[in-house]
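To begin, one chain is listed below as structure tokens, in the form predicted on its own.
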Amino acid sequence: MIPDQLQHQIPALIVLTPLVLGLITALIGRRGLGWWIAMLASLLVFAGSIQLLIDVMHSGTYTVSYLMGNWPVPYGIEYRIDPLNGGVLCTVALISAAVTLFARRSVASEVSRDRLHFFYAVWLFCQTGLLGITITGDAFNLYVLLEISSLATYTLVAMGKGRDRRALTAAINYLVLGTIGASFILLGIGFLYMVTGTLNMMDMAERLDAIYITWGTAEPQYQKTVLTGFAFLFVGVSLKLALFPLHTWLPNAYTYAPAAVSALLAATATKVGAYISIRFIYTIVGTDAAFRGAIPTHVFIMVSAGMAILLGSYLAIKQDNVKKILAYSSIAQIGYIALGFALDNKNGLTAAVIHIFNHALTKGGMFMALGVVAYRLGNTRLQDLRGLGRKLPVSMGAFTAGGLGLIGVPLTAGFVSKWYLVTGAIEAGRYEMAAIVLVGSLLAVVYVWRVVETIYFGKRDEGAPNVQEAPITMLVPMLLLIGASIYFGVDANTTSWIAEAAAETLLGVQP
């Protein structure tokens, strides 16, 4: 049992633990302790996030509030946790712990030994930002934490230069577009602060509601300022989310980053971006202003989501590097999440929230499987995977199982997400979007089968190097995530309960 006093401090400790241990890693990690410190931090954060989610789901109000320094709202920073960010927090913490375990051997083969301590320090700073974004209830604090995670991410991607110099170009492209996105977000927050005089998200939402009442009168208050602020936020967050057509930074960043970094980013970074989108639209600005006001944002999101699903899947089919196939697949999967929260109904929101978790498990495990290939072969070109199903049966079996989840085969987590999504689209009368989801699944069959066919039916070259399975520390986290994606496809009660509670809370349905 966790002492009550310590349990009360969990929200702060979840962010402070990786931050403090990241600083320690930078100082003493050169002695070979970098990975051990990162692993300890990840496990502590995961345990804390599980406890926090349990507290939220059994709180009666689905809310846990923590005041930093006991400063009252809205003067101090509040950490406010509900089913939405509690679920996303657990997702980020789980993926971080699993990928950190995987990273020990993988990163050592891609990053020079004298820079490993620096790598794990930045790794923990990235986790700090992602975790903090998820649970903070302060808009400006969210921006600061977003910048911490972004700067760390740019650095992690660039550290793939030891294997491929294109990692530097990918990092610079990511930095430029990420900085533009962050600037838009800061401007948007500034506009909303200008009309509300507060940065606390709940307080900002209440003050905006009072402003909206005047919009139906002859003298609407701050209408242009609020809509301009929201427009800035929408564009900035869409860049961070990599929503089509603002996705151009993603394919190369995922492809040329170190394998462990690709797994972490694919499973967490864009999912946190999706969380920010949902939080600003549903909690702060409100759907009346965002979806049914002067800017029909939901229409833009649906169009972007549909294009992401179709073009992302098509471009995945055209690639000859399997990491890039998964990168373009991620663009399509982001489309599914965006479509879910654009539908503005319970099933759609449930689909978005549950797919954040399900896709994180599936794509994280698949990138780890490719990490094994990179560890043994030094690259992930499709032609070099010929016949690897017989050489790496565990890793390639996990990759194939993950591919079934991307398609949405029954008894996988991906099927649960798409079931909710199609149901939500039909409920909203958006039959064309339901059709796009089904077409996207068919396209996923094509690009997944291309890889599976090569793995199991391709013939190894005569001079191809002999390879063997990866070390156990790489196999265990990979199998954990892929196994979980299958388990939560067979028994989706827990994830559905949390996702439905999040949807009801966002839509204003009382628990």
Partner chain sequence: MKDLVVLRVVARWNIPFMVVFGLYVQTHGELGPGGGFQAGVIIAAGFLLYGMIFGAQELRRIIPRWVTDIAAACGVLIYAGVGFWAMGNGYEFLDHAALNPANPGGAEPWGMTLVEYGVGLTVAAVMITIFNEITEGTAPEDEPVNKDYDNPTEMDLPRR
Given for the second form:
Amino acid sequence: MIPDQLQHQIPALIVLTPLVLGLITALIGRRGLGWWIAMLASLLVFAGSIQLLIDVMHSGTYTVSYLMGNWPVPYGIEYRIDPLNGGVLCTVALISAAVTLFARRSVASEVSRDRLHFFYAVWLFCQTGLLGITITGDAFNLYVLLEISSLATYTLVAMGKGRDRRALTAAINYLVLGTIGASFILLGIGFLYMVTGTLNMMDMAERLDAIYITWGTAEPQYQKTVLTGFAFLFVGVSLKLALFPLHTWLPNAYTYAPAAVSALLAATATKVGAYISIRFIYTIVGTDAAFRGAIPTHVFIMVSAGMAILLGSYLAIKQDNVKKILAYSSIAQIGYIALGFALDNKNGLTAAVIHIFNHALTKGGMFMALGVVAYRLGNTRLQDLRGLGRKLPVSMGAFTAGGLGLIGVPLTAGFVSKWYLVTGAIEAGRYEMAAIVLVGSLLAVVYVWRVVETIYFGKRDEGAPNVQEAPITMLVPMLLLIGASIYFGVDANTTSWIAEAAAETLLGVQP
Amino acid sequence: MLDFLHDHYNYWVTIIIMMIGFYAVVAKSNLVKKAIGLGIFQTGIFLFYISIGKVDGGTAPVKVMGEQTDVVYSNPLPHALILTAIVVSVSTLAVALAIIVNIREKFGSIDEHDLNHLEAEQE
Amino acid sequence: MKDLVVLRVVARWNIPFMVVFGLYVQTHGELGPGGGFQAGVIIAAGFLLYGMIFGAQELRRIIPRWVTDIAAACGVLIYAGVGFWAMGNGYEFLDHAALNPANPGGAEPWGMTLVEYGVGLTVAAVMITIFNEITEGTAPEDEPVNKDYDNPTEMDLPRR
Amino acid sequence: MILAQLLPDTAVTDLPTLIAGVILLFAILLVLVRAFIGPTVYDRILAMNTMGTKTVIFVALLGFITRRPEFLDIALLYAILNFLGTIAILKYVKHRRLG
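Having seen the form predicted on its own, I'd like the form predicted in complex with its partner chain now, please.
Up next: the whole complex, starting with the chain shown before.
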């Protein structure tokens, strides 16, 4: 179908396509072509990433490697894809394509016309960064791409200034915290580079293993430099991931960003952060040093994740802006992902990987539904949503279906991930964590019900503006994502196959 | 003790510069000063990278002219990495300043306390 | 500031040397300290000096905005173009051996040189763009804020 | 001491240059004090400009001691940037704009 030559180049093309097309968008300027180019880039990348994931899953070793400039492995930049990568890559590409389709009408109503080409250029750079982070096998390259995506994200969040000026303060808050996080990551990579003398992730992992062995006598001792570097890395990534005590930038950034940007960020940015932590903990530093070394990191993560689930859900209940409810709910969902990879067993990791995908679908779809509300009403306050269920049946139906996914009702994708998570927690003997997951689901019922009740049983105010269902280009991607989240809840074979393969490769079990 | 301080002086310099920057980020309420603090914070990390690239007795990693073959060079890789990181840092500063200019236009202030009040009023 | 004779003459005499020094760093990059990035900054420094002394309007007259915009994008496209050229010929992205398959080792400097020219072009253009962005919107010429050098105003004194 | 650490095995025989380096560092220190205590903006600008000049000489000297003539390029570059920076700050202080 695809010529071999082209197929070989896919890993590089996935990152280069949005980068070069983004530049061209910025160069062409004010012709209204921006959205078309962005859409083209997203579709190409989506097709490429699906092809790549198929390649990975059908190759015997579960890896595809691409050498930039044909430099041999420890010296050059290597793009390396395994099931974990491939899964996250497909998630990012799918969400990007869907949200780009959604963005056309939504962004046109929120961003001034003469800045549109600039918006789509930055939009493509953001995708470049996110895709690059997931695909690269080089630690420093990861930092650079992380900063590209972060800088693009700050700009995109600040573009919400047309509707609400608080977008600007949210963006600067995010910028300060995000830059500190990225600097910590840079410092952590510096420490690991100092110990190992390499930047290639696999090479780094091997050399760190060798260091552990020579260092360990009777009982393995871990070099302080490695542990310091890991501590910096972990704190930095947690800032990007918005793990509980470091989540303060998230609610405002999601709330005041343009609707399409909220959908993209909620569905991809923090997920990529989760991917980075899994990669650093499991592949590079290794669970022996990270969890069973001098610092029991998994206990910290579990405490943070538990707090995130409980407090995130609790704060979500108290909000009056629906976008903020979803933002706090995102914090809770990140708690589930973090809990999954802190459990350090196969079911827990599978839960984390599968929840990255499932939650991206669900949250992306729900933020799009809110985008429809913002497109028609101009804001997303809870009292303005009263009785919208009859006015916007499709979007509100999609919102409700997504809300069921957040709760984890059977036959939705959320149920699959929570099933794995609870199984993993019980397997690891962490009954209190399993209990917290269940309590979190109950709290989710409360905040979802609060919105659903307002939508369907609230009375529309007298003299409230008459609203119609959104245009088709906004409905299709929303229904696509919500439909997918239900499909993968009913038939979880594909996702769990990939997620289990990812977990097995990470834990070093031979497939 | 003195030896400990002296042997790790690059770490001390890094830590001191980073903490000066971090102090500015945390304690100053003026957003431009926060942005400058971020710059100082990152500069500390750049110095750390440069210092780990130093090889004992190594000279600058530019090829020495002539027939000498036993020249020891410092490790140029951290320098190249930091060149990239400096570009990133400059871009961050540019984005931060652009956002701050916009904040000044929309709110009429770049002081964090004022901004908090203005936001609370808007609620 | 163009009424100040010393500055004007110094600038007239210095700017050509700055640009030539930039070109020297660019072309000499593989043998000495330097490369596209540094060269771009030095060349842009020459233009920035011109802009500061003769006014940003004057700088925009000799280098209009569209020139820097296109130059910045072209630089990146040169960089990417070298990579895509290799890809089109069946090599990996940025594998400079594609430039001269008969002698891969000899092609490496060629590839690096091309890439560095792209980097230099982009950096110079972006520096000038930043200067334009900063100075845009200010009045073409207005009175100096402080004319009395011997009696510094309150603004010149250190603030607490 | 710092110089001796920078140049562990290079020719410490040229003692005069080492002394020149130490004197330069001392001069930079003095200028730095002026930059801190101030009192007017012009004092600080002059101090920073002088410090830049000293740095140019110091880099050139370092190249001389370590037998690396390439350092002269860096000194030249720093001289250009120092000149440009001083002009920019002066113009901004006097006119409150750069263009």
